[in-house]
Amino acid sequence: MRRGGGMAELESLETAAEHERILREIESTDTACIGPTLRSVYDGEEHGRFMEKLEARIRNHDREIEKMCNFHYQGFVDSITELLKVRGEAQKLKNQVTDTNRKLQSEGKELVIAMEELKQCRLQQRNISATVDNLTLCLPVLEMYSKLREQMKSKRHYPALKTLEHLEHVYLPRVSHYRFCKIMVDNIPKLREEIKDVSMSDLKDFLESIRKHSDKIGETAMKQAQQQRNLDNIVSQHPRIGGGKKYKKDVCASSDLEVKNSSPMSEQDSGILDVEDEDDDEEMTGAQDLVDFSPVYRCLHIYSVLGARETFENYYRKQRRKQARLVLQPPSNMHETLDGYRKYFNQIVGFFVVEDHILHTTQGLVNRAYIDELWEMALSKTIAALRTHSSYCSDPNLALDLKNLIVLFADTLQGYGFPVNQLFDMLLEIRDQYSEILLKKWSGVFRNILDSDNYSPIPVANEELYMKIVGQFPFQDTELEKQPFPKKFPFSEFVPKVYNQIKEFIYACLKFSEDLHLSSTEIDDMIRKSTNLLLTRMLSNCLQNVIKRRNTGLTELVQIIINTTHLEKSCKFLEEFITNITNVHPDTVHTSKLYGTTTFKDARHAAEEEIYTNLNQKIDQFLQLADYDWMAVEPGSKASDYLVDLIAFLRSTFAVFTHLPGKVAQTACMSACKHLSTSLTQLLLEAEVRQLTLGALQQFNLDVEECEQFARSGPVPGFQGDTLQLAFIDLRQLLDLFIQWDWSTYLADYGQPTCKYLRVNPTTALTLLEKMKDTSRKNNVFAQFRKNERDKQKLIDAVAKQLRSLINSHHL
């Protein structure tokens, strides 16, 4: 119990100590933090005792407060007494102040009203002054903005851009705190874009306009070049040397003038000036003067100011490249008329006139490299187009006009400083095409001349006609001049016509060579080569066709030989003619020679061969009329009718050969006689003639004698002795052998140079003998019973046997 009592006492002491501690904390701790302290009281189980402890502590503090109040109470009472006295005095003072205030308010009421009015006036004055000052700052801004809108409305975009720049950097910063200024500032980029868009629209209109009017610009430029060239030709007969430079100088002068008159402030917006009345001007203006370039200049300056010059340059060059491709695309039917080519060239010239002017009047919008690139493209496409379309040309006049147009085109662009050597090189190609066209045309001309010719010597009835022919063709014949009128030239009408057409051809070739900047030697060489082609190809073919034509008779062939002989002699005059018009002596090293002599010789040889062939064909036709009775016992009294007609034909034919060269007539006569001899021999030996009598052979001999008589009569002069008779020598010896029946001599002398029947071939003799042998056997059924017949048959068999022996020995 004692121990238990001790424990309780100990716990009571601890609780009392804890409560004391809590009370001290409550006294010393801020009221806001007293919560945790009180929680510790309620967490324990002795809060009742704590409350008792708290009540005891409150009572202690009340006793201490009471003691303190009792100590100071007398001073408090004295202070209250004095305060009551002061309250009375304060009330009096308050009444006096209230009365004074009332009097003051009453007296100063009018003053307050006047002061209030003064205050309002001063405020208004200050506001008015501030407003005037602000308006002074704002009015220039508004005026500049109004000016800007007016300039944009009137499409003065470059001045508008300058105004906008001044407004942005000078005026708006002064009034930047105003709301309307902020609106303006926000609107400035839009205005710039609007100016850019409008100026770009003007540029597009300009580009479209010059695209449509390029042909008019080019036409004017080419007319100027033509006038300049005509002027140069008038001033001097020498090839113009400085014409291109002078023309370029004029162009540059016009360009400088254009720069002065086309300032960025210009208000002219149309790309092309009124060009309809230009033709009425006595003095043609420059091609570039037809164009108002101010839209380009304005747009360039605007984009330069806006810092977008590179964008503008790229756009301009891109669009012009596109236009260049369109301009360089030729129409599909350009080759049909010269106007098609002219319009094509005008557009190209107009395009490059504009670009050249832009190059010289702007700094950097286009440069020389860009122009050269465009020109190279244009040159290649133009040359390709001309090659294609000129190949369709078949009219020499159109080709010549095209050449003149290309030369003018090249001279025009050369005047603006563009290299045109490739165009002149291409003209040399077109010159070859032109030569081909001329050759085709003159082939038709020659064909018509040859077809319409009567192939008869030209008759002249008086001196006037004679001199006219001599004036057309270089012919001199003293004998003919001495003859009285009427008389005849040896050649037919196609000789002077062909000669003059060759000269016309040379003139046509010369026309194409003009203004090609070729030397006299080159022109001479070109003319000679073309003339050689005309002679060797066209004229030669035409002559050959006439010669080979079926209906060409011997008279025509003879006349062709005579005509070609005279044309051959005229070749030297053609040489002189070319020399006179080119001033190049034919002895020059590089000068080509005319092949006319060869051409006419070949034609003459062909005509001669055709004469020989025709004569032989005529002979064959007569021989087809031969009707021999190979079984005749006795010959007739005269030559066969067909042969008499044949000889008469040959006599009349060779009579026409009087104007032929001697060798030609002799060769024709010899050829005819040889062919007649050969044909008669074949007729005698042909397989269809199986039997042959001596009487038929004697009739055949009469025909051969008629031929020999013809040969001896000298149908063509110039044969020596019996030369012409030699054509029948083979047939003569064969007939003599059989008619004279001289086999002993033939067989004995065979193979010797002095043999009487040297030209008789054993095979031929055997063939003919076999025909007579069969006839002897079948001539009479009783022939074998007659001694003479039997002896003759034995002789024939013996001769045949010996002939076979000769033939076999000859083959071995």
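Here, rigid core means the biggest group of C-alpha atoms that superpose within 1.5 Å across both forms. Positions refer to the first chain, counted from 1. The structure presented is a predicted model; accordingly, all values stated were derived computationally and were not measured. What changes on going to the form predicted together with the partner chain:
- Superposition of the core reveals a Cα shift of 2 Å or more for Lys182 between these two forms.
- Once both forms are overlaid on the rigid core, the distance between the two CA positions of Leu54 between these two forms is 2 angstroms or more.
- Core-superposed comparison between these two forms: the Cα of Ser640 travels less than 2 Å.
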The other form holds:
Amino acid sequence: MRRGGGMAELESLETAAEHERILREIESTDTACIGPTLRSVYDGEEHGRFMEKLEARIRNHDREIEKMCNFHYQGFVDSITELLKVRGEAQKLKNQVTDTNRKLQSEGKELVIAMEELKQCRLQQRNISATVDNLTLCLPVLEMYSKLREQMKSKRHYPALKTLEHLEHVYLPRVSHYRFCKIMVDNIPKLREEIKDVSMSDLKDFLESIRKHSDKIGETAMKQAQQQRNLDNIVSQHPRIGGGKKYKKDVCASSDLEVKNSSPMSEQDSGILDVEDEDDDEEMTGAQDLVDFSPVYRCLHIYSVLGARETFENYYRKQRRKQARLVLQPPSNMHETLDGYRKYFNQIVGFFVVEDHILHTTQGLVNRAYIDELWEMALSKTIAALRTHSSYCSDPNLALDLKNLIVLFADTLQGYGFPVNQLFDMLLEIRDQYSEILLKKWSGVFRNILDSDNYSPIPVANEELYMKIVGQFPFQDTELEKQPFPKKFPFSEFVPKVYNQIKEFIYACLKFSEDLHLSSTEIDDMIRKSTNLLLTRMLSNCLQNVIKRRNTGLTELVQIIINTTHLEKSCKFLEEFITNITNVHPDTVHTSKLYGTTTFKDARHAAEEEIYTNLNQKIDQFLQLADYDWMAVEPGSKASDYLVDLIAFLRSTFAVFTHLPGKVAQTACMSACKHLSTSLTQLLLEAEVRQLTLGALQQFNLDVEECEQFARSGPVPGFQGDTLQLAFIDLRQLLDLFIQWDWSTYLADYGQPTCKYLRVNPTTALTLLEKMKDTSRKNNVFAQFRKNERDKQKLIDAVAKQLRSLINSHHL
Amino acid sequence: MAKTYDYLFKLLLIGDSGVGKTCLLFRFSEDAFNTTFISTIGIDFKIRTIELDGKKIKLQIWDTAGQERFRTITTAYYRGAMGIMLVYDITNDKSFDNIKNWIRNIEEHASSDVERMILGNKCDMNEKRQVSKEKGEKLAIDYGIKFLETSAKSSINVEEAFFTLARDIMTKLNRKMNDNSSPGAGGPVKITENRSKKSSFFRCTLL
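Let's compare: the form predicted on its own is above, so bring in the form predicted together with the partner chain.
First the chain shown before, then all remaining chains and molecules of the complex.
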């Protein structure tokens, strides 16, 4: 630009600077943004100049490039070579990449397959879980249904019914859209009906089996009552007598006490038997536990659920009523054995145990009124049956066993809360019967004792035997104790035997009153009454029979008198014995006394009478041998043979029976003498004896003298003076009058108390006189006596006349 | 008084205690038997009327106690007896041995002409027998006495025994009566004769 000059020169300078800046901008700016720069070039006027400048610049740059290329040629070549190398490497790399890609592609294909599978799996999984959910809903229904079936099959109908309900109301609605559910729903009423039928048939089986097992149940219940009582006995340590009341209270109380688990009352609330009370005593399960009541409950529940409860109740009660009637019908041979009674009672107890359990474990299947009605019927029928059957009983042991059985029966049922007072009243009736049986039995016992007795004093050889007898019978005799062995008790064997049998009888009586819940006073009264009957009726009769028996001799009679004396003395010991047993003091309470004393007194009196009779009979037998010759002219030299024998017999008899009580011996002797005297008088005055001679009369007088001699000799000790001779005084005066022919005295003193012949009755005198008169008349063959005879005859007539007038005056 | 019999024979039963005297008498008089042994105290009697040769005979049979302690009482009855039964028990040796003593008793206390007879009682109890029948018979023969085995219980030979004794007494009586009709009779029997003069059988035959 220097070429341009001054002003031109300055302008050129500015333009050049401007071009320079643009060039620089072009060089430094990005090609894309070159536009505006280029624009500024186009906007200037000096394009040529700029072109020049640009040309200059390109040449400059070319030169620089050339310089640069010259300088970097080797480096360029190297670089190209390097680049060529890189190109080879790049090709290699490219191949590698291609290869890798191919590989990747093949690998990826598997993955895709797996992915596809996975996808399928996920789908399946979702489906499965949906199915499971549905099945979870359905399965319980099916399970329920199968449980139902199972329950039906195993006859657990009530649970089945519950299951059915559950199924119907809970499970089935949840899944109602399934077809099987529909079938189930349709089946439900059928199943209900089936359950109803089956449970009813179960109930029938139950009723049948309960009828069969009633006695077993009853037996167990009775056994438990027995155990309970034994337990009470041990606990109370009370004697049964008088302790009865306590026991009754215990039983009543036990219903309130939890302690008394074994008592039937406490078990009544144990509920349905299916629910087992494990903690309840296992060794003593209630009698009702023998029974599976579930059929009843089931049936009841089922019918309740099915709304037919009333039908069920009616059916049940009707059936049971029928059964009750059967049970209460006693077998006709019940009275033969205790087992007969036991079976009968067992059945009744069984029946009521079951009903009681039903009453307490069901709400109103049976009610109080129904049970009370049944019980009332049972009571009246049982009592009637017992009354009839027990009347056949003749064995005291059976009666006793029966009583124990009835007590147990009553106690058992009382334990279940049934009123049993009537049974105890009935027992009192049986007690009377038992007493009768005992009386009959002991009557036999006494008869045997009396029949087998030897009526001889018991001999004792040593102390041991002595003590044995004294132990059996209350006897004390210091005299006898002092005597050396061997010695004899005054009484015979029957005394200790009878005494012990009376005691046995008392024990037997007592046995019946056990467990009757009687007071000791009642027992005491009963024992005394029975014992009195035994003494006054049985023993008394037995003794009387022996005494009155035809062949009972003096030996037996005398021994009976001695024996009864000792038995009479023992009566107070019997009283004591009873008092000890009953603990009732005879003084404190108004009790009946024992009549033993009178019994033995009566027996003794009878024996005494019999001795008198017996002796009189002997005398009569002798008198039958009398053979007087009433026509004898002269008397014999001595008393008649028969009379001598008779007197000797009486003498030896009284000599032998020295152990007879004095009074009895005296009475016997006196009565014998009197009888002899009377009999002799009769013999003399007998109508058959038409005539008699003085000689005969003298012979007769000899005999009477023999009798008087006997009376005088004191055959038994204790008579005062001539008391015994008085027995013959009438006869003596009569004989004296006739033998001394002392009519003037007789007639003169007649009626006076001092009369020698006071006891001669004019009628008697006349009777005898008539016999002598007749004699005189017939004997008048002796001519030389004729005059005498005539005088005598006249005297007799006169006397007879006097006598007649005496007799007549008496009768006037 | 009407005559109820033609003769009265007094018989006596003797022997040890328990041989069955009372039972024999009970069987003969009542035709009965009592099993319990009740020993006789002192003396007892029974009367039974029998018929022999058309005659009514009252047998007054005295039953004595066998026990020693009653001996004084019982021996008093020997003298009046016209016939004596000696009884032993075939099941009891001792009672048989004692028969000799009883015979001695008779010789001492009874009339010399008393009729005697030995009875072996309880012959129903053969299984307990201690005395053979032969032994009994031998003893009877030795003493010249009749012998029978009896059983009061089974009613064997009881009637026979008493009838035999009664018949023997009767025979003796008849013989004696015949003797009596011839004068000069007497001797030791005299007392008895006198006694019997008043007794029934004599007069009966006279009537």
